[in-house]
Structures are given as structure tokens and as C-alpha cells.
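The chain below stands alone and is given as C-alpha cells, in the form predicted on its own.
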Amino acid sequence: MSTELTTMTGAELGAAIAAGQTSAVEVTQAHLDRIAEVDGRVHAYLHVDTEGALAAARAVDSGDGPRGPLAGVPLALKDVIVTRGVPTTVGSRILEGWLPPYDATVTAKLKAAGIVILGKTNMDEFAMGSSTENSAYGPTRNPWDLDRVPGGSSGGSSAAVAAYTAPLSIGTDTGGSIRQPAAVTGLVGHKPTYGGVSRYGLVAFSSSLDQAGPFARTVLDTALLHEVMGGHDPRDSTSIDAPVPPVVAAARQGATGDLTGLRVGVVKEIAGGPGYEPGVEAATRDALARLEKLGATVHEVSCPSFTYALPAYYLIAPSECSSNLARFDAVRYGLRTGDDGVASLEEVMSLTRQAGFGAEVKRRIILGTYALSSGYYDAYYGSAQKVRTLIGRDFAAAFAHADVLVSPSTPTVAFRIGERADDPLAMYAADLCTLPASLAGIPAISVPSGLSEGLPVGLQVMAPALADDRCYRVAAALEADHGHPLTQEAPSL
């Protein structure tokens, strides 16, 4: 029964708990047992909150807790989202052992829905990376092949679901950190419209780009979790004052497999070519053929500015991180070193930041500080923002002729641990397909589209702002037609 509980979907578990066929405590304990069994090899979790998870499950079973489609269902939470009284490290030594005194809005919404938070997941430090190798606490491994990365920066969240240690998880996406891990671990992962999910309590990397979103093994589960997470929050000045798009209804509609009349645009600039593995291109072609079979019309569109998305992103995001990470000053909270025999606060701050930040975080702080410096601001940061505007215009023009746009989620399958560790540009290229949607703030989902040499490939579906439901409809139709890799060839641990 324990194994059965860990392989059921979130929707199935929620229904079984509500019907009294199992209990939230039984479901939670089954996942805690699974964590104990396999996470020593995967390292998806930085902290497992056994006591808190079982207490939350008991509250659901007692009837005192809330009731909803996911009440009593366990979830793994990326360690960038603050959780009251539970360690939140952001994958960094500079926040090692920090216990937040409050809940992020996302955390509060999960608790209000009766979702059981199992623990906090590993991540690239401050969400800066594409492989989860930049964590100060060691890398996470891909359950499909333990010698490979699970993507990043939300690799702990993706690996937790792929390893069946949680049916649901939450990540954050700044330049692709939900969609790329989802693609390489065979999951569904959605980046909502920017402002569609509150950023209050999300430790900031790049404030104009960061967005929390859901992971799951099915499109419906992803939509159900999105519905819980989303909505306006007056504590977040960038939060959109609009209802959550009808994502659950769209997922159910898409599951019927009818896409008649839907116009699909294939973005030429990120559809394939040099740097794209043949297996990824083949899986993408197969997905496009299936979309046509389901009634959609498929045609090519051109978005010329997308070729500049990577350099623009790696000026805008580091600039914002340079500003946001200035708060880690060894005074207010977090790590503090160098008190003994040090003459000044400035020296304590310098020693603390030197000891507390990893190499990739330091690289991006230096890059962003340079781009914002006097005499270089207009040439670098200002120019990157102009490119961002052009990318938004390209999307608007493309959506005039297409209801959704598609591309591979990432140019390659999961690469080997250490393979790109000494080559930052090769690491950054993992987000080549996902960066344009991040810069434009539009919603995008990655849905499994097949396998290449036994490893998962994802298709990215993008839609206009606040049309997240279109992403779910298309993803659900593909899933219904093709099935899901994790139900066909589950990874062996």
C-alpha cells in the first residue's frame, strides 16, 4: 500500500483522502518512508520536516483542517520560499540555519489548502544555475540517471517528484528554472504569468523576473497546485489584481484531446539547429505532428530578437541580483564572520560575503555591479532593457497569428554532473529556449514530449500574459495522446 500511495497522482490522493479510503497521515508517512529510502542517493531535500508534516496531516484527518482537492496531499517546497520556523537557506552558507519568523504568501496558501509540506528542497545557490550543482550543500542527482543533473535552479524540487518522494512540488523560474528541470526529469512544470503568483516571501534573485510555479507528474496536478498558489496579493507590489486563469478547467478540457482550430506557432529561432541534440529535435517534430493530429494548425513564426535573449538576460538578472543581495551584510541576519581582531564593519562585511557566497553568486554580483556602474549603465543594462522591449514586441506580433507558441524546453537532455561546471557559457545555454518568455513575463509550460536515448525531453508551450489556461489545455492534450514518461518508464532507484 505504501508503494501505491507514492505512485498515485495528487488528484487521486486528494480524492482518496476525502473519500476515507486512506488518511493524510498514511499518505504522508508513505512519502516520508520513501524519502528515507532513496533521498540519500538523490539529495533532493535540504530539510525534511517530519514532525510538522505529520501534524499538518493529522489536522486534515481530524476534520479541523481545510478541505479541497489537494487537502492532505504532500508537497516539496523549494528552499527559496520562506517557511515560518523551518530552515530556509536558499542553497547558501550565508543563510545556513536561518529560521524565518513568517510564512511567504505561497507557503500560507499551501497551508490554508491543507497541503502537507514535507520539507525544503535543494537548489542552485540563490537560484543561480541550471544544474543544482551550485548548491552550497552538494548537488542533487537526476532520478533517471544518478550521474546526471536534474536541471536547475529548482533541481531539488524536480528530483523530489521524479523520485516519487512527493507527488507535487514548487519551484521558482527566473530564466527557466522550472521548465528546464521539468524537461530533463520527465515532469510537467509551469512558469505562471509574471505577477500571477505572489513573490512575498520569495528570497529575491532578480525581482523583475522571479516567479514561483508548480511541478507535478501530470498536467491536472500541476493545474490544481497552480490554482492554490495563484491570485492577487496586496503585499506584493508586482502582483496582478486579476482572477487566477481557469487552469484546472483548461487541463480537463485538454484531456479530451481536441485542439480543433488552435493555431500553433513554432518559433524558428529556438526550434533547433546548432547546439540542439538530434533526439530533442526528433521529439519536438513528433510532438508537432501529434498537435496536428489533434486538430491544431501548425506553422512557423519568426521572433528575430530572441537571438539576443541570452546576453540581455545575463545583464538584467545579474544587475538585479547585485542590488538584491546587498542586504546580506553580516549585520541584520545570516552568516557573520571575521569579528575577532577586525577593525571595521566594512571588513566584517567583506569577509562574511567572501565566505558565505559561492563562486557563481560572486560572478553574477560582480557582473551586475559592473553593468550598473557609472559610465556603463546605458551601454549594458540600458541596452539589455531595450532588447527586452523588442522581445516583448516579437511575442505580440507572433501571437497575432498564433494562439500559442512552441519550442523545445531545452536544447539537450540532462547533461552529466560536472560536465559544464567549468564552462559558465555552456551552463547558461541550457536556458536558451526558456529565456524569452521570462524576459517578456508571459506564461510557459514544459510538458514531456518523448525520450532521447532513454532520457526525457520536454516541449515548451507559451501563451500571452494571463492566458496560462492555453498552456494547460495544449499540454493536457499532448499528455492524453502520448501518455507520460514517468508512467511508462519510471526511473529506477
Contents of the next structure:
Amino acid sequence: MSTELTTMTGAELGAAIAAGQTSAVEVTQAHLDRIAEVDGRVHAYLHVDTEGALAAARAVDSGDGPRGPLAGVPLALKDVIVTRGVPTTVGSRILEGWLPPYDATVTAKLKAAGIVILGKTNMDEFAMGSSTENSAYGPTRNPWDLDRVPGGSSGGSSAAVAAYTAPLSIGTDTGGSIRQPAAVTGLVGHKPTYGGVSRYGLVAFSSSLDQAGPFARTVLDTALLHEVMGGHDPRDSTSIDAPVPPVVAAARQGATGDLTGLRVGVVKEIAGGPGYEPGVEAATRDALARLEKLGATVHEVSCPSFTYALPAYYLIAPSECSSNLARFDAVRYGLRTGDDGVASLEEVMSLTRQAGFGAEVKRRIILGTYALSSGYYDAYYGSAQKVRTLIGRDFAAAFAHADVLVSPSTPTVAFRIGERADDPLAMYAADLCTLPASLAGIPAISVPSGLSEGLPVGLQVMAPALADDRCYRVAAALEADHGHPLTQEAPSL
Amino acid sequence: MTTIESAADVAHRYDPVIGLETHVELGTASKMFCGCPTTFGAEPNTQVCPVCLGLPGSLPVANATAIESTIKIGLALHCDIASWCRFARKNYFYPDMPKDFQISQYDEPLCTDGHLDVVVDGRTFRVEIERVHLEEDTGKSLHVGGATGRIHGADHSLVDYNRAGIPLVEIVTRPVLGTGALAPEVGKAYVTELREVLRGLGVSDVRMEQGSLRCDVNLSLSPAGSGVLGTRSETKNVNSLRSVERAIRFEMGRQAELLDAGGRVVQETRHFHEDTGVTTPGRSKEEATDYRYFPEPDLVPLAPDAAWVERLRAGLPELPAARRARLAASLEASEFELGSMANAGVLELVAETVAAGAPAAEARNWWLGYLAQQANAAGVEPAELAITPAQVARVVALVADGTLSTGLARQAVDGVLETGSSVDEVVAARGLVRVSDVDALGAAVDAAIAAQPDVAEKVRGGKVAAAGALVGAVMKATRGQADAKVVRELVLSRLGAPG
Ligand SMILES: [Zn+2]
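Moving on from the form predicted on its own, kindly provide the form predicted in complex with the partner chain as a structure.
Every component of the complex follows; first up is the chain already shown.
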């Protein structure tokens, strides 16, 4: 029974718990056992909250607790989302040992829905990276090949679900940090419309880009989790005051496999070519052919400004990060280094930040500080914002002729651990396809499109703002046609 | 200590240019970006939450009342109200700033291009307002140990974040030219008038001693008639009306002396010392601070709806200048007298006292005189005294009809202040009735003469001034209820001296 429980989907587990065929505690214990068994090799989790998880499961089982389609279903939460009384490190030494005194809105919504939080997952420090190698606590490994990365920055969350140590997980996506890890671990991962999910309690990397979203092994599970975490939050001024798009209904509708009349645009600038692996291009061509087979029309669109997405992103995100990360100053919480009673305040701040932040975080703080400096602001931050506007216009023009736009989720399959560690530019290229949607604030999903040399490839489906349901409908149709990319068996690990 | 040349002398050779930046803590019930209360004087770090402590993950949500108050201030200062503007982050490291950036406004302030007229010595000066913007206050640091009370050299520092996040409005003037020798007075009059405007709007308690109104004074001198702006000094935290005047006066003298000697003024921050009236240079910065302003991505732009702004405009209370013009007639007072009443915080009280039936001169004298002293002694504003304008008017009436003498009237007022009872109750309870009956007083006068025969002899001998001692004795014996004038007449007539 225990192995079986870890291979079931979230929807199946929720239904089985509701029907009394199993209990939330049994399901939770099965996943805790699986974590104990395999996570030593995967290292998806930074902290496993055994007590908290079992207590939440018992509350569901008591019958007085929360109810809903995912009540009692376990979940792995990216360590960037604060959890009251449970460590939240953001993959950084600077927050080692910090116990947040409050819950993020997302955390509170999960708890209210009876979802059991198993623990906190590894990530690139402050969500800066595409491989989870930038974690201060060591890399996470891809369950498909332990020598490869699980993507990043939400690599712990993708690896946990791919390793069957959780049926659901939550990541955050600033420039592709949900979609790229989902693609390289064979999962479904969705970045909602900016403002669709509250950022209250999400430790900020780049405020105008950060967005939390769901991971799962199926489109329906992803949609069910999206519905739980989404919605307006008065604590987040940038949260959109509108109902959650009908993502679950769209996932069910898409599963019928009928996409008749759907207009699919293939974005020329991020469709393939130099830097894209042939296996990724082949899987993408195959996915397009299947979309046509399901009744969609496919045509090419051009979004010329996308060429500037990468430089614009690497000005805007570091600029905001340089300001957002200023608060880690050794005064109120987190690490404090060099406070020997002699060192000045500035020295303690400086020593703490020197010791507490890793190389990539420092690189981006320096980059952002420079880009915002007086005399450089217009040339860098100002120009990047103009590019952002142009990208938005390109999307608007493309969506005039297409219901959804598609591209590969990332140009390659999972790369080897260490392969790009010393080459930041090669690392940044992993986000080439995902950055435009981030900069425009529109929703985008990554859904498995096939395998290349035995490793998963993902297709990105983008839709206009607040039309997240279109992403789910297309993804569900592809999933129904292609079948599950992962074998129904958990990886042996 | 240096002797500082007078403003009048400096103004012969130099044209002073003043600029004022005023910070006003708004009196909203909750903070600017979170729901924490704003009560002054609470235990340190008891009015805090994840947002105003800048905890990781927390986000700001703008306080609508604070935005409304800022627009009201802008309207009262005749500003244009932006139809669209944004908050910006001002980035710098300091321990009393929880996020190590301050949410403020930069190149898109909420209100711009206004003015405030002030009258000094019968001349009207128009102070142009460059901008009015909204930001959050910082926490408060207490640096323990070390000689200066500043962070450098301190043994350790304590930070109270109760103030962090309290809405703060910054009002910045354009350079004020043409004030000459009156620069110190114009500076003071501007802050005074601004305080009245803010008080009238009810947006802040504008208490300089509690820091809810704080002032930075910029001053530069240019050679008289040259029209060339000089280098300015910025004197920070000048926190009383009198200090504004003193700081300007001191800086005029200091800069004139420097320039006279062929030196040059350094652009720097200076500190004003209340005790000595002197400014001293702040810590010199090796390099200019670059605050790396950029639009606050956690907040949506502010777009005050035009109809809302017009509703606020229509709902503005009468502004102090207009009110003074109206009251000038009913109070039969000059602009100068109105100014004194406004400065003392009694204008409204005098007006209400007059409305309750007292003659204007009497009402003014009570509030500016005895009652102002009592308020001062108790450390409260006159308006906070436990006596109402109607009660003051009643006292005035009792004096007018001869029931109370001036001395008894003060005792009646004291009684009201102490007990909160009505004037008539106090008068009855304390038996405060003027004794002017010659027969009733006769015995007391005779007793006083009998008790001090040597004094009586002097008076008989023509030393009329000596009679005061006898009058005093009678007043004491009658517990102040006697009419001093009648007593004096009685004493003199009994002793055969000329009255
Ligand atoms: Zn607060």
C-alpha cells in the first residue's frame, strides 16, 4: 500500500482520503518514508517537518479539519515561501536558523485547504540560478539521472515530485524557475499571470517578476493546486482583484483531446536554432504535429523584441534584487558575523553579507547596484524597462492572431552538475525561452513534450494575462494524447 | 564663542536665500504600509509587525487615509495634484530603517507647485512650494556610550521600530528670495503658518517637541544685488519655531563672516544646538550619497481620481489666512494681534469666547495672559485647559457687573481649572464675592491701623505710598474679597491723608 500511495496523483489521493480508502496520516507517512529512503541521494529537501506534517494530516483525518479535493495530500514547499515556526532559508546562509513569525498567504491557503506540508525544498540561493547548484546547502540531483541538475531555481521542488517524495510541490518563477525545472524533470509546472498568486510571504528576489506556482506530475493536479494557491490578497498590492481563472475546468476539458479551432503561434525568435539541442527541437516539432492532429492550427509569429529579453531581464532582476536583499544587514534577524564588540556597525554588516551571500547573489547585487546608480540608471534600468514595454507589445500583437504561443521550455535537456557552474552566461541561456513571458507578466506552463536521449523535454505554452486556463487546456490535451512521460513506476533511485 | 553679526547687518552686504524642508507625521490611526497603531510613547517595539520590521517576504499596502491627507495638504497649499504618480525606493543602509530602503517619492510627487503666503512686519511674502510628497518614517536609534550621542563612537545602539512606517509628508519650498534682514522671521512665520494650516486640516497633531513636525533649514548668501545663488548649508532637525529663527540668524552670521574673510561656504549638513543656538558641521561624507531611486515595484501607481480630489477640495476647512481675515473684523484685532493669538494657539478660543458674549479685548487678554500662563505652567496647550470659552465669557461678565474683582476672577478661573465645576458653582463654593460695603470693611481697616501704628503715622505725615502695607493687610484679612480701591480710599480718609 505504502509504495502505491507515493505513485498516486494528488487528485487520486484526495479522493481516496475523502472516501475513507486511506487516511491522510497513512499518505503522509508513506511520503515521509519515501523521503527517508531516497532523499539522501536526491537532496530535494532542506528541512522535513515530520511533526508538523503528521499533525496536519491528523487534523484532516479527525473530520473536523479542512475539506476539499486536496485535503490530506502532501506537498513540498520551496524554501523561499515563509512558514511560521518552520525554518525558511531561501537556500542561503544568511537566513540559516531563522524561524519566520508568520505564514505566507500561500502557506496559509495550503493549510486552509488541508494540504500537508512535508517540508521545505532546496533552491538556488535567493532563487538566483537555473540548476539549484547555487544553494548554500549543496546541489539537488535530478531523479532521472543523479549526475544531472533538476533545473532551478525551484530544483528541490521539481526533484521532490519527480522522485515521488511528494505528489505536489510549489516553486517560484522569476525568469523561468518553475518552467525550466519542470521541463528537465518531466513535470508539469505553471507560472501564473503576475498578480494571480499572492507574493505576501514570498522572500523577494525581483518583485516585479516573482510569481509562485504549482508543480505536479499531471496537468489536473497542477490545476487543482493552482486553484488552491491563487486569488486576490489584500496584503499584496500587486495582486489582481479577479477570480482565479477556471484552470481545473480547462484541465478537464483539455483532457478530452479536442483542440478544434485553437490558433497556436510558434514564436520564431525562441523556436530553435543555435544553442538548442536537436532532441529538444525534435520533441517540439513532434508536439506541434500532435497539436495539429488534435484540431489546432499552427502558424509562425515573430516577436522581434524577444532578442533583448535576456539583457533586459539581467538588468531589471538584479536591480530589484540589490534593493530587496539590502535588509539582510545583521541587525534584526539571520546571520551576524564579526560582532566582536569592537567592529563597527558597517563592518559587521559588511562581514555578514560577505559571509552570508554566495557568489551568484553577490554578482547580481553588484550588477543591480551599478545599473541603478545615478548617471547609469537611464542607460541600464531605464532602457530595460523600455524593452519590457516592447516585449509586451510584441505579445499583444501575436495574441491578436493566436490563442496561445508555444516554444520549447528550455533549449536543452538537464545538464550535468558542474557543467555550467563556472560560466554564468551559459547558465543564463537556460532561461532564454521563459524570460519573455516573465517580463510581460503573462501565464505560461511547461508540459512534457517527449524525451531526448532518455531525458525529458518540455513545451512552453503561453497565454494572455489572466487566461491561465488556456495553458492548462492545451497542456491537458497534449498530456492526454501523449500519455504520462514518467513511467507509472517511481524511479528506482 | 563667536559673536554673530545681526541679520540686519548681514543683509546690507548679502541677500539671504532660505529654503525649508518640513516633515510632518500624519495623525493616521495606522501606519503607512501596515496596520500597526501609531500611538506616541508606547513601549519600544510593541507597535510592529512583519511589514514595518521589514521581515523577508512582507509587502507594503498603502494607507488610503494617508494619501487623502497628503492630497488635502497639497490642496491647502494651492498645489497641483498628480493624476498619476508612483512611490520610489530610496536605498541606503541604516539600522533604524528596517528594509534598508525607505519607501518615498522621487521624481513623481503627489503634489507640486503650490504656495503659502506669510505676513511679517506687515509685509506679505509668498513662499513657493516645490513639492509635497508622502513617505514612511524611520525607526528611532538611541546610541549609548560615546561622547556625541551619534552612532560613531557609541558602545552600542538601541533601535525602536514603533516609529518605523508612520506616514510622513515632506513639504519642500523653492528657494525664498527677497526676505533680506527679515529672513529669520520669514522662516519662522512660514513654519508657524504651515503648522496652522496642518492643524486646521486635522491631519497631524503638529507637535514639534514630539517630532511630529520637523524642519530642515537651508540657507545661502549671495552678494547683495548680484542675483548669483551662493552655496547652501542644510541645518537638520530644527525642532521649534524659535529655533528656526535662531538657526537662520546664526547661519547668516556664520556664512557672512566666512565670505567676508574670503573663504567659501561648504555644502554640508549641519546640526543645530538648542542650548547654544549654534550650528556645527555634521559628519562630512567622503562621497555624495547615491540613493539609487527606482519605482517601488511592490506598490501599484497612485492615480487619484479627479472627482475624489474635487470632493476633498470642496471639503477643505477654512484656511487660517481666510479665517484670520474673517476674525479680524469680529475680534477687532490687527494682523499682528491675530498672528500672536494664532501662534499661541488661542485664536479659536478667543473667537469662541467673543461668540459667548465677552468683549474682544477682554477675551484676548484672558487667553493670551493668565490662561496662557496657566497652560504653560501645566505643560499643555491652552485648548487643553479644563475651562471652556463660555466659562471664560461668564467670568468676564461677572467682572463687568462688579460681582468679581480681577483678583477674584483669577481665583474663580483657578477653581474651574482645578475642579472642572462651573464658574457660578466655584464662586458660590468658595464665597468669592467682592466686599465693597464700607461698613463691613471699616472694622478691618481699623484693625489694620491699630496693628501697624508706625505705618499709620507715616501716612498721616503725608507718606501716602506707605498706605500700601495697610491695604495689603486688609486684603489679607478679607481673603482677597475686598475691593482694593475702596479699601485704599477708606484707609486714606481714616488717616486724613489726601486720596
Ligand atoms: Zn507594522
